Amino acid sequence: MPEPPLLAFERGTLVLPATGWDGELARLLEGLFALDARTGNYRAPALCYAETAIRLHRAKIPFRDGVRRFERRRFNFTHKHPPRPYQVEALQKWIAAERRGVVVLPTGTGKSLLACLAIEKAGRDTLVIVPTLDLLEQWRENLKNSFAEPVGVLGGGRREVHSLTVSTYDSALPFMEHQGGRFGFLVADECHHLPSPASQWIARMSAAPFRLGLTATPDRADGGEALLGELLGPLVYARGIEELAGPYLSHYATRQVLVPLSAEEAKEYRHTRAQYLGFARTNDLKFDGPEDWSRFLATCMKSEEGRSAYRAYRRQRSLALSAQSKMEALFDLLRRHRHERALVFTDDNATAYHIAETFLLPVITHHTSGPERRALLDDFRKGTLPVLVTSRVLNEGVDVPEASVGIVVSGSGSVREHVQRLGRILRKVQGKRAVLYELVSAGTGEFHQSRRRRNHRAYQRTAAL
């Protein structure tokens, strides 16, 4: 009796022999596998492992499994407090969706606790992937304290693999190409990063049948969130900031502070804006989406006139984002909240450093070393440093429950970024009332950009000052 065919794993793909099936395999696995003309075998992304095994088992077709290298595990999660009702609901919805799917919960509502409950229920070797080294350390500590298991680490110069392992997205990508069958449960924290052109291959090259995506804001500027269903499973549960504020998050308010440009700034702003918009009209360029922006950049680089138009665009944007009156408004807000812990957000490093030098405040950017960053955050939590200035690096993945005031000096048009910044100040602390201020230059394109990024139900609690 011939030996059953081998379902193999090869560089992030599944491979099945194309011979000896009399066309039966092609019909059975239609939509999953394609014939690889280079090798004469059928090939599919490792992502298709669970569905492949199910179809073969249902058809009573024997095969040798050369993909699965994960084991059933009994992870005992000992949590001190019972899960909150919404965490129980989310877990139940995920289980009902065959232990695949995405859960959307605001920052500070216990997504990591939900993941630990899911790890216990999945009972498989588990890989947690995270976007930053800060989150890598937070998850390593969390898993180590939650389970009586050694915790492996991939990232930051370390390569240790255990039944429970946490990895950065960057380190998981080359690992999955060769070890995609090692884990049966894939947890993607901040999973809105996963659909990027490179990171999505982590999920595609993983054979994990069970998957969980966690995020506070799944939306992406490029619409890539539509891929999450394919990579992780459907959206199974979602709760918003406005639903959980009070019982589980701090009460909060948002304030839009309109500030004027000076007469000199306004004159230069109008001139530079007219210059770049005139160039765009002459070349029939629009600004309705990411492709339009790429087209604008490509056209600008073709001539000196275009390069001048791009410099004009940069200058008018800088004038709006870094108006001098914003510094005055920032000073007033810091003085008003001098007895509270405040985070000051900017869109770029230059503005962050300018604020830090103007007000003699500590600053964290992507240039800040790991030890210095940890020291600054520790001093902020203790109250030794009541104010921290940052560009975009604290938008996500930082736990600072003591922060009650957020001041957005400048930002992108991203709704996700704005919700992330709000989430930084909402962790529940007894008696805390949080407030997020947004400084906006009146009469500029920033005003319309602000209106777009505030297009989220969490920002219905707003008033202009």
Contents of the next structure:
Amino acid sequence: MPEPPLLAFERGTLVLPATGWDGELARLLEGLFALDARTGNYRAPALCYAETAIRLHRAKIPFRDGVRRFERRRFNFTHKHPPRPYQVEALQKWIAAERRGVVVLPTGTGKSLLACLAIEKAGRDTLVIVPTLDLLEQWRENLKNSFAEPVGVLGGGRREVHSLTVSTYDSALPFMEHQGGRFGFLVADECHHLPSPASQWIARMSAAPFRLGLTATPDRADGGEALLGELLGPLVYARGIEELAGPYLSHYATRQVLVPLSAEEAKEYRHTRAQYLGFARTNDLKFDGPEDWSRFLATCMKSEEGRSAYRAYRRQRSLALSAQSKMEALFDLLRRHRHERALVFTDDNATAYHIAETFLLPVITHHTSGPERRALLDDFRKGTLPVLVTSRVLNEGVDVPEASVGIVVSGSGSVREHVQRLGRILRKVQGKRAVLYELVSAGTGEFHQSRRRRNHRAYQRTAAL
Amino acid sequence: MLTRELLRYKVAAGEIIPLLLPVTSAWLAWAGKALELFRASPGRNMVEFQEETTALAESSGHRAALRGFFQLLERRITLVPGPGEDDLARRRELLRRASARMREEALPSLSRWKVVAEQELSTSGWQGPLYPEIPARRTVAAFEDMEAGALLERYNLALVQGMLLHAHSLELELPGSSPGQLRHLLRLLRFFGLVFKAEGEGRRLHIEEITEGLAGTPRRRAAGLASLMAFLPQLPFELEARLEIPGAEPGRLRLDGGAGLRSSSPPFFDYVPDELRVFRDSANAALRELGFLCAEAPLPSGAPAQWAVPDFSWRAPDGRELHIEIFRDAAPLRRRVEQCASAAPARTVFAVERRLFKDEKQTFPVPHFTFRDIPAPRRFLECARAAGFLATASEPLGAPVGAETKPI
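For comparison with the form predicted on its own, provide the form predicted together with the partner chain.
Up next: the whole complex, starting with the chain shown before.
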């Protein structure tokens, strides 16, 4: 009797020998595997491991499994508080979807606890992937305190692999290429990052049959969220900020603060805006979607007139986002909330540093070193530094429950970014009432940008000041 | 490599032709101007300096080429280091005090606060900007100089590297390359996970489906292609690539030694992972009586027209050679062992990860040695001696650890 075929793992793919492929095996695995002419074998992304194994088992076709290197585990999750009803509901939905899927819950509602419950239920070697080093540390602490297990870390210069391991997206990518069969359960935190061109290969090269994606904001500007179903499973559960504010999140309000441009700023704004819009009209360029933007950029780079139009575009945007009166408004807000903890968000580093130097405030950007960043966050939590200025690096993930005031000095038109920024100040603390301010230059394109980013149910309470 | 917006090429009849810069007096003069600017950069603010380079590029009439020069030259700049630990601690203290004042004092206006901020800064004795570490504020400390001709060579190579990043498949002909050069090239392809098919004694290589994802991660592929292009000018080569550059018609890129590309890239041997390099250096230190062979001929594998590529080779004074091949995945190891089963080369040491021991009875039917991961040189020596290679122990080897050095 011939030896059963070997299902092997090779560089993030499944490989089956071509021998014996004709007949039932070919029919059974059609659509999953393709002939790799380079090696003469059949190949599929490691993502297809669960489906392949199930089909072969169901058809009672014996095979040697050279992919699976994960084990069944008994993880005992010790949690201080019982799970909340929506966490139990989300867990049940995920289990019902064959332990695959994406759960959408706002920041501060216990996605980590849900993941720990799922880890216990999955009972397989587990890899948690996170987008930043801050989150890596948070998850390592969380898992260490939740399970009586050593926790491995991939990222930030460390490379220890255990049954429970946390990794950054960046470190998981090369790891999966060779160790894609090592984990049976893949948890992707902030999983809206996963569909990016590079990161999606983490999920594709992983053979994990069980998968869980966690995010507060699944939508992506490039429409990549459509890939999440393929990479992690279907959307199994979703609750919004507005549904959980009160019992599980802090009560909150959002305020739009309209500020005027100075006479000089307004004059320059009108001039530069007319210049770039004129160029766009002459070249029949529109601004309806991401592709239009790429076309605008490409056209601008082809001539001196275009480059000048692009500079005009940048200048008018900068005038709107960094208007001088925003500094006055920011000062008023900081003074009004001077006994609270506040996060100040900007769209770019230059504005963040300008604010930090004007008000003598600490700033965290991607230029801030790891130790300084930890020290500043520590001081913020203690209250010795009650205000932190940041551009985008604190938009998501970082746990600062003490923050109750958010001030968006400038931002993009992204709903996701705006919701994530709101989420920073909503973590439930007894007696906390959170407020998010948005400073907007009146009569500029920023007003429309603001309207776009507030196109979310969480912003129905907005009132202009 | 150059970034996409700086790639200069023309498309004609399905051919994508890179606009390489000829070594003419005009281009040497432009390269010289760019270098002069950079030679004068130390001590200058980075942003101001970049404004100047931009102005030169815009006014030159060769905007893309000069921006390409600047992109390459900026990588040779070192910036003045940011604040040290003491400075950071002082700044944090200053911020704490300022925060306390903002909290306690009833400040009527922003202008009043600015006065307070000035007072705090002067009391603390803080000099210069509060955040000097941001690149826009940093000054250039040094520039690593080069000749104008070398800059043109570097530019041409970077241009082709940037174009190759958009390759879907590659065909390489390497007529007349030495076995040592081939070995380096194959090691490079293996290291970067580029899947290739070799024909004609390894001198014709097909690298396919580069962007389809079956050949490693995108970042590694990019690094692999850049390294490949840096390596190729060091040997006779012909290259044909199918390119899909966004915004341009798909087409073929053909290059050979006649294109005049030059590379000063060190041999690929310098790119081996740290753990292998450490092993090589330690083994060299331990095997002082043997000579290290950096570029040796591939070993006959046992199968017709196939050969093995050892990772390291040493030669004893009596002329015998000691080779080591290191495997980290089961599949290639299994294939190699199958080859050896039919015609085992003499004195081969297999270094194998512990996890591959699982089915050792099936996998290792030949009498060699296994190691856990990259072997310690000490164990490598033990095995070399046990195999009768070293007559005497030239180094104190310490106690053997049976669990990790496992003859099978």
